[in-house]
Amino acid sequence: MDTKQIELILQTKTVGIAGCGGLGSNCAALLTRAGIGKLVLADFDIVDESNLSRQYFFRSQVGLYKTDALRENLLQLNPALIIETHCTKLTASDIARFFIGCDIVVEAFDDANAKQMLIETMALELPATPLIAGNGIAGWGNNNAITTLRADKNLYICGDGTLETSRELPPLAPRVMVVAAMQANQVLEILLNNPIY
């Protein structure tokens, strides 16, 4: 498959991203650079100065909603990208409504309960839609521990699966971005190896 064929496939695809922080914002930027046609972004939070160390935002965007700031940044990369935003805290009742037309959904929450809610709701309401989750991004080093696990037919988990973020083990840019890149790469693997999605 050459570059033109890849572009033609990706331009027709839609990816949902649940959470626009470290994983979500960086994954969205990578998918935009790869040529994805449409993104559906959902997040309720605003850009904080502390986010700038690992999220795809800029100092001038502090105080903006993450969905609005991310839209602005992604359109700088590709003005033709179609972006649908939902500035809200996702609940189980939102999932199918927001992500029904997506070829793939990326889970990018930093809250374990929200992750579980999304995974369970997707399995019940959108079981045919692949979900790529992130788990275990804290700290630094130990590159070989970061992997992609196919946990179920349509559930993939990127990360080390163990290291939870804490005061002593904060999320630092290199590991966050490695996992975000793995999530984006998994999206491409599914879409380009299975163009029927």
The other form holds:
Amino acid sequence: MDTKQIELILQTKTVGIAGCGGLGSNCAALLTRAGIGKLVLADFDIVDESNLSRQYFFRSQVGLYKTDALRENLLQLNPALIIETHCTKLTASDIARFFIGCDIVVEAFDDANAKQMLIETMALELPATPLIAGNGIAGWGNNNAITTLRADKNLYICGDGTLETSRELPPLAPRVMVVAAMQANQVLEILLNNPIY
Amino acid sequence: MNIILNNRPESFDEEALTFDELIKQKNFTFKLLVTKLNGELVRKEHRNTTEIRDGDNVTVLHLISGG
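Next, report the structure of the form predicted together with its partner chain; the form predicted alone has already been given.
Shown next: the complete complex, the earlier chain at its head.
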């Protein structure tokens, strides 16, 4: 496979991203740069000044919906990218409807309850679609505690699996972006190493 | 019984354990778990009745906030 073939494969692929915060916005930017053809983005939130510490947004975008702001930024990277956005707080009944056309889904929520809901719903309703979840991104340092666990045939978990965000362990850009990059890298591994996709 | 728990082999004296018993015995104290038996999701309300037996492949993931 050469560069041109890789480009042609990735152009035909669709990746769903559930949550456009620290993990989701950065993962979306990486996948866009890598040449993914289409992204399905879901988030209900608005860009806040505090998000600029680690999320792929800019000061001028404070107050915009994250899905709209991210669309703007991703199109700056690749004007040919196809983007479908869902500006809503995802519930179990939305998951299959929004992500059924995706080759892979990236779980990028902040809240652990939402992570559980997505993992369980995907297992029940879209079991054949690989899901790449993020779990444990807080704080700084300890590079080698961050891993990718293949929990199941179609479930991969990236993160340290331990550290919850708190006042003492805020989500800081480097660790958040390491995990986002691992998720994006796992997406590419699945898409490029498995000809059936 | 011998099982695979989170990709690692583990042995237990019991011939079978429910998910709730396994979680207690392993001291998994986290609130939010996703449990699977041989790749099939086991919902929270079924953890007290679903039995794990010799040779099973078990996944117990605990989810933490941050993202």
